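Just the one chain here, the form predicted alone, laid out as structure tokens.
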Amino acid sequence: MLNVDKLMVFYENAIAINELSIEVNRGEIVGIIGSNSAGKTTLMNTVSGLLLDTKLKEQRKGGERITIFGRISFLEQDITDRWADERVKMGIVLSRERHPVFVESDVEENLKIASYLLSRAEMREKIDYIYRIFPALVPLRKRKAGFLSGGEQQMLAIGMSLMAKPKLMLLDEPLLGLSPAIQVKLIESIVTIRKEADVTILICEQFARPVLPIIDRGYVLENGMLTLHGTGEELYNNPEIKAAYFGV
């Protein structure tokens, strides 16, 4: 479904992604594991097309020079030069880190804002589905998103991503800053979404312990480079992973 081939990303002369190749097959949950500054968010922004938008903005204002090499294909189409809005219409939807939502709008308004690709009937059906996946949002549907907890905002952000009818959902650090109990609930929801909504998922996380048991395959990044890859079980039982991410 998704193929990233020899991707390289430079910010000025600093390299953020170095000769990275990954693939995601239809129906999989694939994990990208790495610490801060490993290149996870740069990878997600590049796959989603957001980095092209940022590159253009920086060029227009004479700011930071961003250079991208390599090839990205989705559903056997080369999307390397396609803008973010085109990729969304193709089915690539990014849920960015730190659960960005429209804080002055209530929960249901946020979901409706994200439904611009849906008919009215599809929108209502999808909202009902999101409330079933995240029942904690039901009593909060008229509350402004800025007054939600971090976990509730993350549920809403993932729900907004679902409103865009993703074929491939990109989850950038969805567990960041959340309590262990909320992390468990979100992980369970991600598994349910893959199963019920027929969505392929690429998830980037530094919290490897809760993510590794649910992924089919995973890649470990360090300083923008691929250092390990394997099945979720192989990575979970790898002593290097345990030492680096589990503290054992």
Ligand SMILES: Nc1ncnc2c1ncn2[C@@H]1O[C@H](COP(=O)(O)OP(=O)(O)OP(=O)(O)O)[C@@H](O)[C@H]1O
The other form holds:
Amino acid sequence: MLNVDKLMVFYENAIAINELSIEVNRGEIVGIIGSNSAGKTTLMNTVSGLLLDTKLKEQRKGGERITIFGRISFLEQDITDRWADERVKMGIVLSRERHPVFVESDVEENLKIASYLLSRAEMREKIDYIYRIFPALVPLRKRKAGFLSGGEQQMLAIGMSLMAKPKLMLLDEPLLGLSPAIQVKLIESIVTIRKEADVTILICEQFARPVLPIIDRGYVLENGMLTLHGTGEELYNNPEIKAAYFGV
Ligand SMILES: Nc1ncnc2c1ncn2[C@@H]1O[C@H](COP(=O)(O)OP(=O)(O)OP(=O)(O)O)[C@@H](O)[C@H]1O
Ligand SMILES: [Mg+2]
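Alternative state: the form predicted in complex with the named molecule, after the form predicted alone:
The complete assembly is shown below, putting the previous chain first.
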């Protein structure tokens, strides 16, 4: 479904992604495991097209800071040069790190804002569906998103991504800053989304322990380079992974 072929990304002269090739098949949950500054966000932003948009903006200002090499294809189409909004319409939807929601708007307004690709009827149906996946949001529907806990904001952020009818959902560190109990809940929701909504998922995380049990395959990224690739189970049982990415 998604093929990233020999991707290289530079910020100025610093390399953030180094000859990275990955693939995601339809229906899979694929993990990207990497510590701070491994290149996870850069990868997500490149696949979503956000980095291309940023590059263009900087070029307009006269800068030539970001360089991207390699090809990306999605559903057999080369999307390397497509803008982020075109990729969203094709079904690639990114939930960015540190749950950016509209803090001054309430939960339901946030979901509506994210529903610009839907008809009114579809919007209502999808909102109800999101409340079924995240029942914790139901009593909070009129609460300003800025007053939600970190976990609730993350649920909302994922709910907002679902409003865009993703075929491939990109989750950038959805567990960041959440308590272990909330992490478990969120992980369960991700499994539900894959199963019920027919959404393929690419998730990156720096703490591998909660994620490895639910992924089909995972790639380990260090300084922008692929160092390991295996099934979730293989990675889970790998002592080096345990030592480096299980955290405390
Ligand atoms: N806009 C940018 N301009 C310059 N350098 C950047 C930019 N964004 C990221 N980098 C650099 O690229 C490398 C990869 O960063 P990236 O944010 O992709 O890593 P990450 O794995 O998402 O890290 P984290 O776990 O902290 O979110 C880092 O060395 C970072 O400093
Ligand atoms: Mg990041």
